[in-house]
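As a starting point, one isolated chain is supplied in structure tokens, in the form predicted on its own.
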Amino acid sequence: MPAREPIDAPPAIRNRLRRLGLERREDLVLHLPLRYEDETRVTPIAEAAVGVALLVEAEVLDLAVGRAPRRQLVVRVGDASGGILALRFISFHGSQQRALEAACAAGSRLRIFGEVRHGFNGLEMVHPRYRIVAADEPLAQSLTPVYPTTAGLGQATLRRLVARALHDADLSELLDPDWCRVQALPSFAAAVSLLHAPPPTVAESTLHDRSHPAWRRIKFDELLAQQLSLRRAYLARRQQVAPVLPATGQLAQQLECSLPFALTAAQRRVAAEIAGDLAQSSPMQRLLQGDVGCGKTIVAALAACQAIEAGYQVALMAPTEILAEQHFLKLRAWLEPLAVEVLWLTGSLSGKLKRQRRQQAATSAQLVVGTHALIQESIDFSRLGLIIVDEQHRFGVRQRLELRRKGGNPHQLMMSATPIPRTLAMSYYADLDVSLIDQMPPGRSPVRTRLFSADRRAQVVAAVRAAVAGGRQAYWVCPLIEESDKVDLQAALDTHAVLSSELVDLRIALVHGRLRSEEKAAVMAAFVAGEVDLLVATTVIEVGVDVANASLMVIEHAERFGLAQLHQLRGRVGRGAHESVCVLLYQPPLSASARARLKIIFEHADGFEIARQDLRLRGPGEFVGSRQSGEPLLRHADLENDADLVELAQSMAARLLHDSPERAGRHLQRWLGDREDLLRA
């Protein structure tokens, strides 16, 4: 298949098609309808059901134009059943009025499609689609597709272009026909032809819920393209050359001996998997998963020790300054006593200090910790051997590519405290090796979750006072920094003021994203040192904050948070031996989706189960976040309902790449075109 078969259309139309991601004939073939309209049969007006979109054929009886300010065109039509239907056009052109007047004078017939409803003068359609037809003009032989579109691109134009693409594009079968028959999958050509023009005998429900065999074939092919691309990216990386970082283990051993805690068996297993990767000449691309508080940071530190001991630099990138700074403080405390130079680099540093740190990053620094500032063009590394990306789903494909390009071809370790459900990992992360820390460190207390309506806020305030009286500390999290006219939420600034007046004997501090870096650092340091009893915060403390003495988390307007955020925030407590509580303070009435989220977080503590439920509620597009800012999302397959197809596609991808790499390439070209390179991040 040629790499590109451009769409034959005027430049203005091609520009509009490009907004929909349609640039090749193959893109049009795979631009499948949202729904269908049945223009294969005419319904007599006298039998028309209200609330149903249908086709009628009738003569124009008369028309009238109302006066301003409600200038409307009303056309009355009738048919042999004796029924009368009004066609109402709230906006219209003079040419449209003249054409309908001519049709009325000539006794012409209109074929009209629209939804029937009750109007002021009986049955009516508002802005129906219509055209003048001859008495013997045949009806459509298939359902009429309605496509996703954009401004200035009408359905008629799209239908014409798709029909031409179906005729001209290469629809040849790329899979074994016998295998397809065993799997009850139609050929590719038959599937797309049916979906673009289904015969009226097809049960519309199977088209709507995408259970028809033609839909199954399309979903399988899409998943197969994803699996082929990810697998090919994985195999291509195995051919690349990365720094070999031998695992002598001396520095890592010194670090482990200095720790005030023992590593869990799961941490040791995962650390060994990473150490084995780093000692290879092909670049590591590993995702380190683990629930909140399982101890991913120390595993990353051990990996950093291996790279540093081999004479290479390590860069650790985190999505927020607070998280990056927490990593910096922790890693500096662990590694500086071992004579490792740990550097802090973020965008908020002053110009002179930033220039100095950039110079250190390019020369002496062994471990550089920072935010997205690490990918700025003016920052270069002398010998970058390992990249560690925390909360990797918050970074886009291109951002990670930029960081990798700074070091030639370094190893890459991505960490996530948002557990990935199995079907999602199989589809979106099939190009990665995955390590899982499935064991929590000893001494952690389980966190009880409690739901409180906002009218019980006084009880929550009393609970904060009691926790502090018992020698513990607490968080109070708000979703906004200050009041918004658009959203009625309690702001962190206002909450801090109110709580300070209600709890005058407590030491209360405030931290949010708009504070300067040094201000945030000072507040967090005071909280860690026990000099602050209650920390009022926005979600900047969602990840990375580790204060064992904090035993109470209050989340204001919990109904506004996503499941992953709620689980992350809850993970800020329960880090010591004390009994810990997370209070979800919500504002009734709750929407159905908010009620579902709060029920899930109340009933489940396991991050993987919460992630599975989250996937069910939100779908993969939102769940996997910005890994996908470059990766083509699944448009047709549904990971919750099509898990069997994911497994089938995974096995077929391996088979096709081994037995017929040429057909695998043609399949990828059909589905992804030039977008496959974005999967290589």
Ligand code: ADP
Contents of the next structure:
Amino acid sequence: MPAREPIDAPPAIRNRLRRLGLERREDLVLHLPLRYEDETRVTPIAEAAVGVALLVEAEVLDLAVGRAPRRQLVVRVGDASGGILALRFISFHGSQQRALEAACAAGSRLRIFGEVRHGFNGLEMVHPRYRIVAADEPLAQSLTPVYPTTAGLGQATLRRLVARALHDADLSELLDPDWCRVQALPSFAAAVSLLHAPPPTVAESTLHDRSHPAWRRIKFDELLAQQLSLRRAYLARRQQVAPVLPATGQLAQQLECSLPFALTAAQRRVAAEIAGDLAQSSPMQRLLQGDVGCGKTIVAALAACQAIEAGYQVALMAPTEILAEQHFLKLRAWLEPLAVEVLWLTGSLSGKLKRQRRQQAATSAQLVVGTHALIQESIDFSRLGLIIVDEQHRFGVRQRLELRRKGGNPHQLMMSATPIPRTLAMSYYADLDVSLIDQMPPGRSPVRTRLFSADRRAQVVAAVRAAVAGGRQAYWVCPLIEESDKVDLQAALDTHAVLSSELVDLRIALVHGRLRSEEKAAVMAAFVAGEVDLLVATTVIEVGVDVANASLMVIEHAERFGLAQLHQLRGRVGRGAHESVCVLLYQPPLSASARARLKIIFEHADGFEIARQDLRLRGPGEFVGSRQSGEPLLRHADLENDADLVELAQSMAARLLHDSPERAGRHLQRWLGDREDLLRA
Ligand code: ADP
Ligand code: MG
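Follow the form predicted on its own with the form predicted in complex with ligand ADP, if you could.
Below is the whole assembly, all chains and molecules, this chain first.
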């Protein structure tokens, strides 16, 4: 199959097609109908049901043009059933009127497709599609497809282009026909032909709910392309050469001995998995998963020790400055006593300091902690051995690609507290090895979740006072405001002012995204040190903040937050031995979806269960945000409903790559064309 078989159409049409993501003939073949219209049978007007789109064939009885201002053309038609139908055109051309007059005079027949409704004087259709036909003109043999389209691109044009693409494009079968038969999947050519032009005998509901075997074949093929692409990327990376970091474990051992706690069995297990990877000569691609608070940071630090001991540098990247700084402080406290040079690098450093730090990062620093600055700045690490990405789902594809280009082929450890449901992991993360920490450190008390409607706010304020009186600290998260940073800031300032007047004897601080990084750092440091009782915050604290003495989390306008966010925020408390509470303060009335979210977060503490519910509510977009290139990568398959196909595709991908890499390549070309790159991040 040629790599690119451009669509043969005038440039203006090609531009519009491009807006739909259609560049090649193959793309048109895979541009599947949204729904169908049935023009395969004629309905006698006398039997036409109101509210249904149908085809009638009739002769023009008369035409009338209404006067301005409501100038409209009304054409009355009738057929042998004795029924009469008015066709109403609110806008029309003179040429159209003349053609209809001629048809009337000649007694020609019209084929008219539209939805019948009750009009002023009987049945009518508004702006139906119609055509003057010869008496013996055959009816359509298949249902008429209606495609997703864009302004300036009519259905007729699309239909013509798709039909031609079906004729010209290579639809050859790339899978084993016997296997397809066993799986009850039609051939690729049969599947696309049927979906673009279904025979009238097909049960339309199976097209609509996509359960028809032709749809299953298409969804399978799409999932197969995804699996092939990820698997190829995985195998390609296995071919690359990374520094071998032997697991002597001395530095790691020292670190472990210096900790005030013992590692959990789960931490020990994943640390060993990572240590094994680092000792290999192919780059590690591992995703470290574990619910909020399970202790991923220390596992990352142990991995860093292994690289540092082997004489390599380590870069740790976090999505926010606050988180990066917290990591820096913690890692420095752990590692500097072991004579490891830890450096903090953020985007907001001043020019001279930044240059100096960059120089240091490039040469002497053993562990560099930072935000995106790590990738945006041109740092040439002299010996980068390991990259650690925290909260990896917050980074974009391009940022991760950039990072990989930094110096050689370092090992990569990605960490995420957003649990990924199994089907999602199998599809979008199929190119990564996954380690899971499925256990919390001992001595944690479960967080109690309580729902308060806004009219009981006073009780919540009293709870803050009580927590602080008991020697604890609290968070108050401000309402999430999507529209603009400015409004967001104002809301935070307001909340802070109101709480300050309500809780005069408390030490209250405010942290928000607009503060300069030193200011943010100072506020956080004061909170960590226990010099602040109540921290009022926008969602800048969402990820990673770790203060064991904080036992109360209040989330104002909780109904505006997504499930993952609520779970993350709630995970900020319950980190010490104290009884902890998360208050979801909501503003009634609740929308159905807000109610559903709050119910889920109230009923479940387990991040995986919450994620599964989230996937059900919203689809995979949110989970794989960083993997998307704007358009969803899966257009047809649906991970929730097509889980069986995901598994089938996974095993077929392995088999096809092994038995017939050439056909695997052609399948990828058919489905992804040039988009494959984006899947590889
Ligand atoms: P997360 O996985 O959410 O990033 P952290 O790494 O921030 O979690 O760990 C949360 C807290 O638990 C930190 O204060 C950390 O020092 C502590 N911690 C980690 N492992 C253990 C353990 N095995 N026993 C006790 N506390 C631990
Ligand atoms: Mg963390």
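Here the structure is a predicted model, which is why all the values come from computation and not from measurement. Positions refer to the first chain, counted from 1. Rigid core: the largest C-alpha set superposing within 1.5 Å between the two forms.
Relative to the superposed rigid core, S445 undergoes a CA displacement smaller than 2 Å between these two forms. The two forms, fitted on the rigid core, differ between these two forms by 2 Å or more at the CA of D136.
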